[in-house]
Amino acid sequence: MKNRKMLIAFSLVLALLFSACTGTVPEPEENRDVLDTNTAEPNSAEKDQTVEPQDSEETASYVLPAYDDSVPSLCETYGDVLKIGAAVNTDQLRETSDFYQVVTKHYNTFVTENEMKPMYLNPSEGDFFFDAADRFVEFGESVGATLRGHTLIWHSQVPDWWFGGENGERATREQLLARMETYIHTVVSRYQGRIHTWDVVNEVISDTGNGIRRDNEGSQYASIIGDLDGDGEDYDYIEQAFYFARAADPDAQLIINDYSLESDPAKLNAFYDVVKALLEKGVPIDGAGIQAHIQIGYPVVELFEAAIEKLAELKEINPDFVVQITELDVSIFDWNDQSTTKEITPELQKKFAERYADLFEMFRRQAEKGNLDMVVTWGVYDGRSWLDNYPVEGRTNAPLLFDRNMMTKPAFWGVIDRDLSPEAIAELE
C-alpha cells in the first residue's frame, strides 16, 4: 500500500510538471427504474468535448478529471481480487466523449441500467427489439469487459401483456410459463457466450421477511404458476426460470438478485432459506446478488459483511457459489430525511470517504476469502444517478465516486488508498 501511495504521488508530480510546461432501508428497484434514462438528455459533462488544461497554479493534485492519466484505475487497483463494474446506458457510450474515457479507464464490468429489461426488449408479444442491447454487447466486447444481463424475470418493468390472458383475465399457468421460457430462451441464447452473468430473477423476496413476494407486493408469478411439483412451496417459477436460463446458455453465471439483504436480517434469512432449498433440489443457481443501495450512515459495515458471510455458507451445497454486489451507491441522505439539498461540507466529504473506504476494505477482505467476485456501482458519476429526484422529488444527491462533472471525489481516493482521502479533502478546503 505504501508503494502504491508513492507511485500515485510520483505520477501526480509528473502531471503537475507537465501542466506547468504546457501551460439509501433502500427502496426496491421498481421505484428507481421506471424512468427510461435512454431518453434523457446527456449531462453536458458527457457531451463530446475536451476539458481545457488549468493554469499550473490552479492545477489540483486530487480534484482531477476521472479520466486523467495521473488518476489510478479502479479496476486495476482491485484487479487481483475483484471485478469492478458500473451500470451504463448506450446513449452514454460515444467513443469521443469524456464519459467513454472514464468508464473504459475505471471499469472492467458493465450492466445496462434499463435497456435489457423486458418492457424494452419485448414490449409486445412476439416482438423483440435488440438494437440497444446489441450496441451494449458490442461495446463490452470492443473493450474486453465482462458483461452482466439485467434482468430476465421481474415483477416490475414488464410489458402490459405479460400477465394478461383471454377476455381481460389473468394469464394461465401454462401461458405465463410459456412466455417466460420464450423470453429467456430468445434473449439469453442470442448472447450465449457473450454475456457472462445474468440476473435471472430479481427482487423475489417479501419485504416482510416472510418468504417470497406475492400479489400484495406486486408480483403475480407465485399466484399464477404456484406449486408445480407438489412440495407445498409456490416459488416454482424461480426454479423454472433458472432451468430455462441454463438451457439457453450452459456456461453463463446465473444469479438471484435482491435488495436490503445487507441491512434487513429478516429478509436476508428468508432469501437464504429460499436459495438453500432450491440449491438442495439441484436448481442451477451460481450466486446471489446484493443490490446495496445504502445510506451514508446505514447499515454498519459489520452487518453488511455478516450478510455476505451468511450467503457464502451456501458454498456447502454449491462449492462455486459466489456473492456479488450488483447495484452499489451511497446516498448522502438518511432514509427518513425528506430534504432536497445537503451542503457538501468537508465534514460530509470526510464521512462519505470513510464510508466508501470501509466498504471497499470489507469487499477486498471478502474477495480474498473467496466469497465475493464482483462489485458494480449503479451509475458512474453524480450527474446521472437515479437518486436525483428519488425518493424525494427535486432532490440532488451525490452517491458515487465521481462528482457531477466527472471529477474525482475524496471518496474515490479513499477507495484507492484510504490514507489519500484526507489529503484530497484538505485540497478541497
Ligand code: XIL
Given for the second form:
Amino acid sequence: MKNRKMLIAFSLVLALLFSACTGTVPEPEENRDVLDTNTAEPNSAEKDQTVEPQDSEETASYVLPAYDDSVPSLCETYGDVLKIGAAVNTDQLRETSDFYQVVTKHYNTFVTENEMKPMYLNPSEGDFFFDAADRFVEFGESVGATLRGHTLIWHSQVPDWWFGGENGERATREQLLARMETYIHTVVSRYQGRIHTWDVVNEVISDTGNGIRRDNEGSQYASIIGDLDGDGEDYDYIEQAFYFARAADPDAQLIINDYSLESDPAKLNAFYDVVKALLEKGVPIDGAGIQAHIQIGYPVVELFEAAIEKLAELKEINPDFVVQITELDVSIFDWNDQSTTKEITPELQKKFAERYADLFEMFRRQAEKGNLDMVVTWGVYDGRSWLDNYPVEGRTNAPLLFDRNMMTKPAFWGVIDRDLSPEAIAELE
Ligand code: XIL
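Given the form predicted alone, state the structure of the form predicted together with this ligand.
The next block holds the full complex; its first chain is the one shown before.
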C-alpha cells in the first residue's frame, strides 16, 4: 500500500507537469461524458463499455478506470525508452468518450486496426475512400502521437478486384505491379511526413520455414509477379513494394511485419534470411515488425528475446534497422485449447500479470540496448479485441491490460512496476 500511495503522489505530480506523453491537455473531468452511450458503432457488441466511477481510496486501489487521474500513464512510464502504442478504430475516438481519455493518457503511438487496409481504402479500382484514415491521422496529429500505417501489401483483406485480370483470368505481372505502385503512391504520399511508420508488407513469409508465402498459403503475389531481375528469387514483389513506398515518402520508416517470429524459430530463420538478402541488395527496409499474438503460456520470454536479438543483428547491414512489437496481445487460452470461456480467477490474473511483467521487463531491456523502439498492443481493452471469436468462434478472451469495463487489471500494474501486481492481486482475493 505504501508503494501505491507513493506512486499516486508521483503520478499526480507527473500529471500536473505533462498530463499525457503526447503533450495534450485532457479535458477537465466535469466536461467529460463518463457514460459513453452515444457512439454510432457498426456492431453493438463492440460498443465502448460504460465505466462506473469508483471511489479509488475507499473501495479499490488497483481496480480503477484506466483514465483515472491516480492511475500512472503507460507511455510516461516507458518515457523515452520505448514508444507505447495501440490499435484503434476511428468510431471509438469521440473526444468526449472514456475511450478517448484512456488512449490519450496511456499511448503515444497509434495504428488503425482495420481501416487502412486495401479492402477499405480501395474497394474498387480507381476509388479511394480516405474518410476514416484522414480522421485517424487528424486525431493522431491533434494529440502529437506517432502514427503507424497498417498495411500496404498483404494477401488478406484485399479488395475482390485486386488479383483479377481480363475475362476472369488472373491479373498479369504488369497489371499487379501497376496496381501496387498506384496504391502505394496514392496512400503513402497522401500522408507523407504524417504517418511515421508503414507496414509495407505483411505476413509474406511461409509458415513452413521455407522462404516466402506462395499460392499454397493464400498469397498470389509471388506466382503472378515472380522473378523480375533474373536472380532466381521470386520475392521481387517485396522489393518493389519497398521501392514504391520509399519513392512516395523518402523519410517514412518502412517495416516488414509478420507473426510467429517470436515463437517459431524456423519461421524466424526464414524471415531473417529473406530480409538479410533484401538488405544486401540495397532494398530500403528500415525494420522488422514482430506481431506477437502470443498466449499466456507460450512462447517463453527467452525465445521471444532471442528473436529480437537475432533480428537486431541486421543492424550490421543497415545501422538504422529497428525491431518493433506491432500487434501484441496475450490470449488467456493455449493455442490448442478449443474452449470458448475461461474463468478469470485470481490465479489466472496472477499468471497473466507475471506474463506481461516479464514481457515488458524484457522489452525495456531490449529497448535500452537499442534493439527495440516501440511496442503496440492490438487493441486497448478486453471489450474490443479480435481474439473474441478468433480463432475459436463464440470465444470470450481477455488478452489486454484493461478489462471489459476499461478498468486496470493486475497485469497493467505489473507493466508499470512488477512489484505492484501482487498488491493488485491481493485486492482481488
Ligand atoms: C485483424 C483485425 O484485428 C480484425 O478485426 C480483422 O477482422 C482481421 O484482421 N495480423 C494483422 C492484423 O496484421 O491486421 C490482423 O487484424 C490480426 C493479425
